[in-house]
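In structure tokens, one chain follows: the form predicted alone.
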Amino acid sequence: MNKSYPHINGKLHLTGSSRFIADEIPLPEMLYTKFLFSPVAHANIMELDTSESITIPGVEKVVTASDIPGINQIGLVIQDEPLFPEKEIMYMGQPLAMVLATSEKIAEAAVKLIHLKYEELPPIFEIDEADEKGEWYIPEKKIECGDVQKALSEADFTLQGITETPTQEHFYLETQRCRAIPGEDRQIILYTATQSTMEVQEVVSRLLNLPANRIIVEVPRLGGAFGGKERGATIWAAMAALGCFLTHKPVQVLLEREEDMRSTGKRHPFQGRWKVGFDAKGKIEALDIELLSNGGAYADLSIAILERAMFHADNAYFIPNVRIRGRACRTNLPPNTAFRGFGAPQAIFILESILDEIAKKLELDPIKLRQINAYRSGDITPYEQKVIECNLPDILERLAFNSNYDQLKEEIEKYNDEHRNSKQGLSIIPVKFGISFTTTHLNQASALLWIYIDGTASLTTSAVEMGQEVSTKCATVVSKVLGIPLENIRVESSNSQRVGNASPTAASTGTDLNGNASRNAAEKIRVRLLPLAQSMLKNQGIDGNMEKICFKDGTVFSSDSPETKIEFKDLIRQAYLSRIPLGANGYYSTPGISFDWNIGRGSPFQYFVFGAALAQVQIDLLTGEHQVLKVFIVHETGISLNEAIDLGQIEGAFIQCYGWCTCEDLPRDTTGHYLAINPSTYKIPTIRDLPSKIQIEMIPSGSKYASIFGSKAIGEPPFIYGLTVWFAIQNAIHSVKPDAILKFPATRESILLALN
């Protein structure tokens, strides 16, 4: 199964022939949109006058909250977010009105003629102020095990502190966009860049007061998402749908890069307030931690993100006495939203900072400290899920072997002794990452599979393709079950009519859920074909047992007589003539998961992914520049469905987290305005930031609890490995100034400030 088959979309991307939403040909009477964005972060709307803007030739309509025919509400988990605010502005960049015109230039001119009068209100931007004022979406959540206070009071050593992580911009190459096209009988077809067709359909249905079956959501593919189009795309799809509904004309919403970065939510900033107790050997006995997140103006996915952060507050370590409290805070920033890792990277960074403090206090080797505290099979998490098939100690040993750890440490110490203006550092971080949606009901998926008369197949799943190649993996599953070549399987676009009620493609569950649904559909067809295959083989003198019939390499045969084969396409043609159904719906729901927040207990995850990483860096003490010299990663994949795809996901996740840790600085001014809103000011990693050496070892494992054909999720867990770079930079700084405080991200300025 782990052969590196070419990506289904690879040739299309390479030749520039893959189609994205904005590549479609403009339609007759197409209307283009521009928005009046709020110039302030918090205010009462006194007047919104659109009368002058509507007089410009080419302007079809100017849309505000008063034009919404249904319920002005796009919130789902908590219904607190209007499409357009009616009375109160909640964040800078919030859309207040939408101009529909025959060109973007005309729409842009019309926006400038909308007159807004407002009464500015005091904004809240920081976690501390929001928490002090009790600005939470819901009351505090808690997970607790053991006796934390007693364990802290009896511990040999205690430390306490506050650790913070900042925001991060998704910076998907394809900005937010949607095309809405009117159909017959009040239908609206939405070609939209979303990770969640069901959410768009549900929200637009409510907004327009139309039945859900009138809202058709089509997603050809996404040009990147990383969580930013799970909920973040809904508002723009709703805008396009509303404009289409009101004008009965095609409408296009397409944000420019600066519009996108100014108005959309980011990764949640987090603050961890903690106290830890440990013994002289470094064994952690107790952890009391408060996790507070900055959710922005509306709830969005902040509750679920906080929950996952709480589930990962222990990272890879067994701690017998734990209290984890979580509060998601409302502020006057754009609603922060899903981002690769979904709260886990923030919580893990906080805990790894605590581990580094313990190592410094006891002068312990970082890898030995982590080995002492690492989970073993049979250990219980703070929320009482048993950690099974855990190979973390072995992974840490393997990492030490691959990196020649002891020698590497000596080389770094020698380098630092011999060099005055540059220093080196290293860091190790393991990970235990839970896989499943923590919102239990989302763990379901469907698939629709058709086998055509020539033996080729068409597969539609709940999954949205966004570069992670879930399409290739689902096709691989069908290929294995039916024994047909991968090139004979076409994976169709996501569509709410072909596969309805689709959970978001998120939480690293895309292949787990949709691969299993695809398998279910393929196995239904295979079962139907078996009696016919047996009959056709019998006609050729093979009187074989049905259980021995094999589907492989586009043929069907009995394992007793593999030399006598039937072509799969001939079997399918005969099946059609015999009136055997050649289409099937597949369905899958993840078994054995549940959680009760009333008691803070349950099993929210189907399984865990384990791994560890080491990074060696070098910093220039005069300029603050750094270079990543070596990266070693050991990652457990289960039985990989496609090693090339998994390798790409590990590399990409590492680099994306590395960017968050080092260069992706997103400052704001005192009014709540993000100052880095284009590629010239917001710096993501480039090819010159790649490590000089990166060695990735993917460890297969025959996990009983893994997902489709023994594979494990790959999208989010490797993101954690990028944190090693930040801690390695800090380690290099501490070789010069042991008590230096390095801000996150570790930009050149942050490094120089820490040194000075």
Second form
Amino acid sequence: MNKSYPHINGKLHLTGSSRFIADEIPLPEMLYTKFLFSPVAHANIMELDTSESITIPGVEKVVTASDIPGINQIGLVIQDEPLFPEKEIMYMGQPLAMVLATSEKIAEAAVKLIHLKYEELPPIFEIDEADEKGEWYIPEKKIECGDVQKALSEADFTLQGITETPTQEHFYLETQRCRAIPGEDRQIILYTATQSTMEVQEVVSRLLNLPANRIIVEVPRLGGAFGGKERGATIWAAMAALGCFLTHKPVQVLLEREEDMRSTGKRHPFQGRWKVGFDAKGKIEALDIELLSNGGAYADLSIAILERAMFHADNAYFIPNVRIRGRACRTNLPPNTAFRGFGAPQAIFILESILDEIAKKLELDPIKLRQINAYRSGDITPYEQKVIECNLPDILERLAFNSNYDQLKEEIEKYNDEHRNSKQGLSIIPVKFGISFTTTHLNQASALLWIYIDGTASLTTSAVEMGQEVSTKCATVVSKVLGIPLENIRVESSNSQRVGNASPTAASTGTDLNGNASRNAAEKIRVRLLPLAQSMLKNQGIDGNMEKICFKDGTVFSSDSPETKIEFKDLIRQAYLSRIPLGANGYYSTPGISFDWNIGRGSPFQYFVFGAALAQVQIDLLTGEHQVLKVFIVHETGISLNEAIDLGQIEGAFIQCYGWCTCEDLPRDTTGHYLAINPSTYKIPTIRDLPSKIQIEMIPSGSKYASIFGSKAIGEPPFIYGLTVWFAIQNAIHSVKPDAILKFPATRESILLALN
Amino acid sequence: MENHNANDLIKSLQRIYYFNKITFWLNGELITAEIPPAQTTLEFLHNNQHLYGTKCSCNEGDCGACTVVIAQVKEGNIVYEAINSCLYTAAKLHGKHLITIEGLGTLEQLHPIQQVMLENHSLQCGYCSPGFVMSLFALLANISHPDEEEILSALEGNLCRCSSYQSILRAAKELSENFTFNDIVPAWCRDIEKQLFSFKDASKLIEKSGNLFYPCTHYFIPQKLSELTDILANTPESVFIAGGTDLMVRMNVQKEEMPVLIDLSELQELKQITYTSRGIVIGAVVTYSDILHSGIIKTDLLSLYELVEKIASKQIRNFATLAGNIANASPIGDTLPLLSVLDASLTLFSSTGIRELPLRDFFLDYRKTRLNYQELIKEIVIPLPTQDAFIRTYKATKRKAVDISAVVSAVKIETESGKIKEAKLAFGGVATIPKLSHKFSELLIGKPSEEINPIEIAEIVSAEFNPISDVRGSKEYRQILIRNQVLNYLQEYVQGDTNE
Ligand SMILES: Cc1cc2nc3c(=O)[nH]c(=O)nc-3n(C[C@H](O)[C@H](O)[C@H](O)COP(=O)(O)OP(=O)(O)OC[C@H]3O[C@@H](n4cnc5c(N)ncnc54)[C@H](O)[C@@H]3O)c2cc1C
Ligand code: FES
Ligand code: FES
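Let's compare: the form predicted alone is above, so bring in the form predicted together with its partner chain.
Expanding to the full complex; the earlier chain stays at the top.
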């Protein structure tokens, strides 16, 4: 098995010939769209007059809420989000009307001729205010174990505080987009950049009052998503679909960067209000924590995100007495949404801040403190899932070894003694990341596999390809089962006709779910082929047992006599002639998971991914600049399906979180206007932000519970490692000013303000 | 023209436009195209050529997804330069060779850059990949075996949100080690090099009308100042464009209309960097990259060289000009403080003649200058500083690379027989225009360096300014930056070190 087969679409991408929606030839008669976005965060619409804009030559139609044939509702779990608000504007940048015109420029000019009158309402932007006013989408959620009150009152030490995390912009390089094309029989074909074909279908069908089988959703691939197209794409797909429905012409929605950044939801800011009790050795006895999130104007995925945050409020540590309460707050910001980690990074940041406070209070070594508290196999989480196959203690030891921890600490102390204007710091963070959608029913996937007469294969799964290379991995699975060389397998676009009812590609589960569904499909075909293979081998004088037949490298043979082979493609031709079906539908649902929110108990996760990271940074006290000197990561991948992909995911996740922690500052003014809505002011990391040195060790765990072929999910867990940089910067600052308060993100400004 | 009512808009649909009829090579093929006024190269590739391999992610020069490479003759040599096609107007392509991702490699036969990136797994979603390939192409077509710094400098203008940077860097290092110019620049590219030298055709303007709608009606590209004078005489409301890295952002993002644009970048008289008795003279259309390639600047104005390296990205530096930075008159234009302390002056040109102005007097208010109607900057004159002058600049940004400053400063201290003879300190980002510190000069001139108290001076200078809060930094932060930058400079000046 080639452990690191190249990106299955790598050649396409590198030659610029891969297909992305809307980066393609305009369709005849196609209409372009521009939107009137709300200039205020909260208001009642008094008048929306489109009569002037419609007179412009080239303007085909100006669409508002009253044009919607079905239900003006794009919410899913909680149905609180209109496509266009009819009365109440809920956030700045909310689309209020859509112009359809023969050119973008005309549409743009016509938008300026729509006249909006409104009456402003008091907006809410901050968690504190929303919480005080009881602006929650649903009542508080709770997970509780042990007796927190008692344990807190009996603890040797207690600390309490409030910790906050800020937002983050997805900045997928491909902005939101969709092309809608009318088909026969009222069909609408949507080329939409979404992570969830099923959701788009369901929402558009309701909006247009059309049966789901008339809405066809096709996704060639995404130019990055990171959660921002899980729900975030739905509204734009719905816009295109509506325009197409009303005009019977192809319609393209393509957001410019600023439009995208202004109007779309981002990572949820969180606030943790906590009280912790611990003993003199640093063993945590009790944690009472409230997690509050800023969900923005509509519920979107806020509830599920809050849940995952609550499930990760313990990060990697066993705490016997815990109470976790969670409230998702409604504010007048664009609806915040999924973003890599889905609430977990926020919760883990808060908990790691608490650990830092404990370490400071007791003057404990950070790694020792973490070792004392780390989960061990057999421990029970606050929601009563048993932690099994937990190798955290080994991982922390490996990390100490790889980084030469004791010596590194000494070197840093020495450096700090010798340098007046420059200081170093370090930090360590372990992670235990739960894998599975916490919304249990989403843990299912299908695959459609065809083997064609020449032995090549076509595979469609529920998954959407967005750079995580679920395609390469699913093809690897099929290749493993049927021995088809990877270059003979095409992984197709996601398409609701080929694979219906697809769960979103999210929660790091893409390969687990779809790899297993692909395996199921491939195995069905394999089983059908076996008798034929046996008889064909027999014709060549090999009288083998069916169990011994191998499919490998495009050939089929018996393990007893591997020299005598039949070509896979010959087998397939013969199978076709023998009327053996060569297409199969595979299906998979994750076993053994469930959760009951009424009691806050259950096993929401199929397994956990474990790992830990250490970062060493240097800061300049006069300029506030920092440099990440060294990063060590020990990460459990299980038996990786493709080490290069997994390495890329770890490196990429680290940098993306690093950006959140250091440079991705997104200030907002008092009217709810995000101030950094373009790349000239919102700064994501560049190649210059790489750590001077990064060493990543991937360890195979041999887990029984790992997923497809012993591999583990990789997309989100390593995101947590980037947090080490923030804490290491704080550590460096504390070496000169122990009580300094460092804001998140640790920009040069935050660092200098903390120091002065 | 801003259209505030339907009638205006309908009228402007009947405007007459002048398209630029230009001739150039696109991926090895000579083509002639009619370019709508101020159309960008990216729009041309998408709308006119239906080539979609070049991606648009920001349309304002900040992401590099739209990177393409231009081969042209400069100072008698062929250079391959990566540029942001979203800001580079297509009319500028006349007589040049535009190389896009479609030109490099095929699925059957990858270009070595693509092959090595594939093997190193240097991509995830792939949206940024064409841009990275093109940036690497330009790098390796110009330098054999670039070192890590040269690689980073070539790639810092390409964003990858999947953050495949580590594996891209691995690929770049491998390419640098194992490949040379001959492997990188395909034969069909080299064939065209000769033709670039001999190219002589002139571009033309072609009249078009009838339900067209563009934000610009004329895009002139004069070749000589005399030609420019004629154009100015006949076109009252015109705006100059050099690189367009400020101006095109205003058109693309702020959606400003520029009815008449005059592109200065082909003016032969303004392309040189020369020594004169007044100092070093930099023509108005000299780009940042030209400055970095100029031996004169590197040897005699190292401070400018080092600052320019930190401005924008490689792609932007390849067509943005120093004069544009000055004329743009942004309070955070990075070069303004340095040019102020170096006592630079400007030669201004208009139909009525030429005048000189010290740079310090050029700025009036926020984005307001002393440029008269139809007057342009012809050149920048920088007196040579004394050999041992202490000159430093510092840019405070949110991100290490490709970022606009919150505060940028420059200092020049000249010492004579143990005493400070001249001391100048200037800041950008602390007021509506770049500002000199009066206190700094007052406190230092005449003092022996041993008597300087850096902390005290830093505090005094900091109190001299009253910066404001904006998206790039709060007032408090800027105040600290002012103090610390002064402190840093003086500590280094006094002790000859910074960080010990
Ligand atoms: C991604 C990106 C990064 C950037 N980073 C930086 C940075 O780090 N630091 C920084 O300071 N700037 C930066 N800039 C801004 C810009 O690149 C610089 O200001 C550049 O020097 C402008 O030069 P230009 O030739 O492109 O100007 P243009 O855009 O062509 O012109 C700018 C203005 O000057 C006028 N003008 C141009 N030339 C003349 C002339 N000869 N006479 C009279 N008027 C003239 C134009 O009419 C226009 O108003 C950045 C821009 C981008 C897009
Ligand atoms: S599209 Fe981003 S730099 Fe051109
Ligand atoms: S690979 Fe996705 S942006 Fe670079």
